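Consider the single chain below, provided in structure tokens and representing the form predicted alone.
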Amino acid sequence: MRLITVAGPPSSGKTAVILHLVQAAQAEGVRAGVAKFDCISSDDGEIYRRAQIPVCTGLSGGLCPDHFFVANIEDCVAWGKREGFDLLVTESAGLCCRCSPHLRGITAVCVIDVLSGINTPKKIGPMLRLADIVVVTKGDIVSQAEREVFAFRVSRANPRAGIVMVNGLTGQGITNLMRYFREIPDMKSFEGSELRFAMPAALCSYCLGETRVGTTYQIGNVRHMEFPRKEGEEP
């Protein structure tokens, strides 16, 4: 079985890209499924089911969706193998820009939309910087020049990644994306897999359920901002 991790900011078009990708793979005789991770609720499972794509959905609730992903990805792989999939695609929740949802040795995709702004690529951490493929969506809404500038900014943030423009509505560009996936080798063993980068660190009173605001109630891994001081003002 081949495994692909797909991540990206909220509403960047991850589900639409995966839908077109899996349908293209199915047309070539590939048996594929999707493991969908989300936070509070998700209607994406129904979208996949209507397209006759096997799917399992997990909601992280009050937990960090990235940590929830790591705690459950091994079970997702086991599910995919039981179902006899040739290809399993995991779709993350719409993650923050610091998250690290990619695994070593597993093809990693970051989906980002061109409407997010030309400075967005440099604001995104491991999710984009360590991806193998960056899929840029919603390019049909902007000019060719804007698409090229955005792609250049992506390449500066991640010079190693292949960049593919995909229209989530029509599926235009999926043929180019499929060229990458045809070369993905089967996953030999998932045992001992590692994250490509450490996840954001957080173990503080608020992680444990604290709701009161103030330094008195803050313990653990807490970082405070530094503010500019007036000339002569004591620290």
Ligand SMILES: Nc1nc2c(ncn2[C@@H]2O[C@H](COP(=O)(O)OP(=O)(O)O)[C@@H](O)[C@H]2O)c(=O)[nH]1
Given for the second form:
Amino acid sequence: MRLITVAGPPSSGKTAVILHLVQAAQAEGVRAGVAKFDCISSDDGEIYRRAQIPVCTGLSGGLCPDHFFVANIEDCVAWGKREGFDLLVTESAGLCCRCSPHLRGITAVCVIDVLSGINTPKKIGPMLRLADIVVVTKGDIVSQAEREVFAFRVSRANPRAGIVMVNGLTGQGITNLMRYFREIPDMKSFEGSELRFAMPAALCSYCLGETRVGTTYQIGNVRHMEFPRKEGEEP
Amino acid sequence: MELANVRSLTITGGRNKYGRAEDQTLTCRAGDITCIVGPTGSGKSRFLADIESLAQGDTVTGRRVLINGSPVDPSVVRATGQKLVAQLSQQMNFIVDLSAEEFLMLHAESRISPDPDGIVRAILAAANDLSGEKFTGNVSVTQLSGGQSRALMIADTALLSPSPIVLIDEIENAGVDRRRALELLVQKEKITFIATHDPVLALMGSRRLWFRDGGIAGIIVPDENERESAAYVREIDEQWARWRETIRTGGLLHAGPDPDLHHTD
Ligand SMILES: Nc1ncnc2c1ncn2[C@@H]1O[C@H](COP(=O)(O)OP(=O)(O)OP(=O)(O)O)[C@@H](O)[C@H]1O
Ligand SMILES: Nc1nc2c(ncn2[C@@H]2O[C@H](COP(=O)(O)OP(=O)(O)O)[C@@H](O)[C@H]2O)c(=O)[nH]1
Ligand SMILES: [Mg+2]
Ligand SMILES: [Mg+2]
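Since we've got the form predicted alone here, give me the form predicted together with the ligand too.
Complete assembly follows, chain above in first position.
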């Protein structure tokens, strides 16, 4: 079985791209399923089911979504193997731009849309910087010049990645994406698998359920902001 | 493969929606304009998508695209595919919050242009040449009128985009001088494809591909008679433009089959 992790900001077009991709793969005789990760709720499970794509959904609820992801990915793979898939795609929303669900040795895709603005590629962090393929969506509604500037900025943020423009509505561009995916090798096992980027060094009182505001309640890994000072003003 | 070295594009036929062979091979060279016509759902956009993805028999139509007469190496298809084709369509808009000049500078920088100031001036001049209403570089791109932004997109694509192939899906905007726009693309040696239902645009190409049932049903080359007809259609179009202008500038339109009414000036 092959595994692909797809991540990207909310509403960037992940589901739309995965739908087209899985359908293109199915047309080539590939048995594919999707594992959907989200925080509070998700309608994507229903969307995949309606397209007759097998899906499992995991909601992280009160937990950090990316911690939840690593803690469950092995079980997802086991599910995929039980179901007899040739291809398993995970979809997860990158919510804080600090984390990334990408794993070493597993093809990592970041989906980002041109409407998010030309400064977004450098703001997104490891989810984009460490991806193997960056899919750029919604190019159908902006100018050619903006598409070119955006792609240039993506390649500056991640010079290694292949950049593929995909129209999530029509599926235009999937042909190109499939050319990358046909070359993905089978995953052997998860033994010794590692995250590409460490999760945040957290563990403060708030991680443990503290709700009160104020320094008295802050224990553990807490950092305070710096503010501009007037000349001679004491910190 | 260098984008600048793309001199011709050949498309070999695949099969139509019903699996029948599409018995056509078509070669388009730098500076050629090819129009694409046919009813809704006949496969015009699919054809443009095949070109955009440099189809290698791996799309639903089975078509293949050759560059300079040769098949394209798969690694090149992947790496260059995106940059080969520039696209322009009616629903595209500028969304960046910058002035025309600032944005063009940004685009020039991303193209690592040796003379960004010069190219930005040239694009603004060309865009003003194509647009009905003039505008300066200080105006925000999101504030441009439909005609102005279309004109700026065409000028920028012609002068700054690296893509040797330009795909246009319907530019019917009245605010743009379509003839001059196409002349600019020809002059910059772009290989241009236009999908359109507009007779004026359709007659501007050196050839027309006629689509039916998802395949090319015919390649139509204008004859002497059609070239004359095209001149007539253009006259009517210009007449339309004058009527539009009369109404736009607050005039009363006196036009019709009655010769007494024929004095718009
Ligand atoms: N040769 C083909 N084989 C299989 N499917 C095809 C073929 N050509 C086109 N199609 C499919 O037919 C549908 C309609 O085609 P397309 O969108 O290209 O039409 P169009 O001519 O652009 O129509 P419109 O004028 O409405 O824009 C699309 O889903 C397209 O993928
Ligand atoms: N115009 C346009 N809309 C798109 C494109 N891709 C996705 N969308 C729309 O954007 C919205 C969010 O897409 P979705 O796939 O649900 O995003 P996700 O949250 O990342 O999974 C939906 O309404 C899609 O139809 C695209 O390429 N162009
Ligand atoms: Mg989704
Ligand atoms: Mg179309």
